[in-house]
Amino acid sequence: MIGIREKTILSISVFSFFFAAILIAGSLIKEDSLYVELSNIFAPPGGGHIFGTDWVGRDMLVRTVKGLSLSMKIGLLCSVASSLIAMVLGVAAPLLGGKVDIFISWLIDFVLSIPHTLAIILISIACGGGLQGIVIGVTATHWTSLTRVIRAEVMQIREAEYTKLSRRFGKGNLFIAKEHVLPHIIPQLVIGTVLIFPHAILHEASVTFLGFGLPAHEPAIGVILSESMKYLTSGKWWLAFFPGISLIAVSMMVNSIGKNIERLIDPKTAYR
């Protein structure tokens, strides 16, 4: 019998391997793959175009493709950075403690009290835009949460005992942020980055479909819905929603990595 490690290890490698699938294949595809076609504008899904066509006939289905693997490098580069801020503050905060600390912990709570999308707006506009702008805004609003949970274990591992030894043996710092606390949060920075990816995936559609984010030449799901939009009253549903529900697909199935990465290191989980 299939025991529930088994099936988490299975599924974890089922959603990566259709991750990177989409990733590669969403690469491959070129520029000029994405053709004007006006003799096949409008065409419902089916037959020789599974998601259908565009208004200049453009094939949906490789327009997705290639506007899925777009915002996922984006979400990659956004969850990676978001995480590394975060490892940094919330290893800083409780070593450094005393006003480093207050200060840190006033700066999550101000992040976290200005709406997301609001705040990636704004930090996009201020950085000019397009895809420097959207990273920065997406990467300066997604690092609060893993770093309050970073923050919490370190304190743990602040108070232990092995850790007072070291200070007690001269140790400073760096020496213990090193070959103390870095082994014992890997895990939490890894779920956390996984986890950190579909909200900054999402929220950059959003942005770019609010028309501040990437710009309208860019093959992202963002655009391709915003676009969509002006064709929706007049029957063409396939435009907006094969795009939008394979963000929605892409961005649960990296939060079931994410949930189950998390049960696999959990000890009452992990050998069931």
Given for the second form:
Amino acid sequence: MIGIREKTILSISVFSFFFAAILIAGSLIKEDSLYVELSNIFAPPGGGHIFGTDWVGRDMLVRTVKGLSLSMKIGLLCSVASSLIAMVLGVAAPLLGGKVDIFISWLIDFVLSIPHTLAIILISIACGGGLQGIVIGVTATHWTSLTRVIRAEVMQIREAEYTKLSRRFGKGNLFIAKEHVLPHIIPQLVIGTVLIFPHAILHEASVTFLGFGLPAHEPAIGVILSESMKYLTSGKWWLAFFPGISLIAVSMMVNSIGKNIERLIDPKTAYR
Amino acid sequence: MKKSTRKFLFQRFFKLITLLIALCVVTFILMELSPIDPVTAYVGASTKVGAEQRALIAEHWGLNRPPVERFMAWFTSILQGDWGTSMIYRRPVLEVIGQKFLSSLALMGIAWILSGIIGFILGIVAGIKEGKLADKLISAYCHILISTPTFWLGILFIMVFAVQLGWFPVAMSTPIGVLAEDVSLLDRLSHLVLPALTLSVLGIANICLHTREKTADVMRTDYVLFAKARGESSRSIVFNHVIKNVSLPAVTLQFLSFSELFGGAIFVEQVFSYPGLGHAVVQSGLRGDLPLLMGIAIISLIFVYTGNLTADILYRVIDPRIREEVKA
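Now show me the form predicted together with the partner chain, since the one above was the form predicted alone.
Let's see the whole complex now, leading with the same chain.
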């Protein structure tokens, strides 16, 4: 028998393994394994092609894995970048206080008051589309909630005895941030980064689907799905179904990893 | 009380103004950075317009003046109610937005109410049965929905309900080849069902999970324990204790979801080719219609802000705890 905590750890490791496997497998797939096979176009799922084949006979499973790994890389980049922004702003706001704090709160409200999709579209247009636009767009819209969490946390640390004592000893903001604040917020940061990821990957796929993200020749999951729209009414359901399900599976997997880490770190919930 | 409310409203209004000005500046900078050439977007791919005429158009629009001067010109005309002319619809931006917003509003309104009611009921059921099968099923359903991209759900619904079963039309808001005045209400409704359903299904997850948490909290309180000890039935516990405590946060959350609602509408309208504001966003973005895009950005901010403000006001007006706090 394994305990509750071990079960949580096991689930984290299994999902992380899957995550890494898709990431690596997708990166290893070269362009030539996506060969065109015109004698076998629109093959329904089953037989040699589990996910079926597309309009030029390419295997949908291979395309999906490759698309997923590309989307996952973008998602990783975006979530790490947004949590870095959240860390800097979330720590700076309470420590510097006053006008800086008001400004950062206002900035959060500003980003939250434009629908994310619209903001990403605007930024993506400004960058002329492509990878750069989508990374900046997703990063610029996803740091807000984590910043709020960290800001609230740091507000408490700021009022703690040891922080006040440290300040009386003449230590500066930088010292306090590094020695007293950062060690406390690392768990929040890790969980936050993991939990931003599903949102980032979904937004990336969505905006690419609309045609503002990655260009149509990239093997991204959003591109595959927007392609499938063309064959929707002719009953080629597998073109949209499997890539979509895989995307949902990945984002749920990461969500579960994040939630489980959260449970493990908090002793109140680790054994529940 | 009166005075504090006035101060509160004034603060909110002031904040809205700062946000709007910031939005204007940011969108202007973003559009300035974009490689879209407004003249090319205006004349289209036509080769009949020579370089000389292009220069004339640019001159006429003042494109060769410095950015700050152009921003001020654009900003003052926005303030005066002249939002420019949409390049793809060839009509004033405000007129286009007004018309599109109305049809989006029908879609978003239905989805908003549906998702609120269904999510609230599911959340209460799950919260009361915390840990039981019903709770697990509802929670699992919500967790799947949270990870589902809106557009994919739309595709799925089209595949199942429109293509396979043939219950609803695939796209558009009216039948093709029918004059606008001949379109019956039934036609309009049958075109609205699938998009509204798609949009509402995604809103359910959020409100449901939130209500579930709150309901479970209420069920653990002493007063519910006492009510049980008194022999109150679950039905009366729900109506007397749970709903009273849970409904306000749920309603506020629903008002705070305007931003996601608008974002979802963009995808739903794109997938179903529903001619609303979201569809206009995508079209104007893809075809470089900057005046319309900037106009929609401003409108969307006001829309989202109205939702947030309503949530704030609801809290202050309805919740006696916050009301008393304000008084004191």
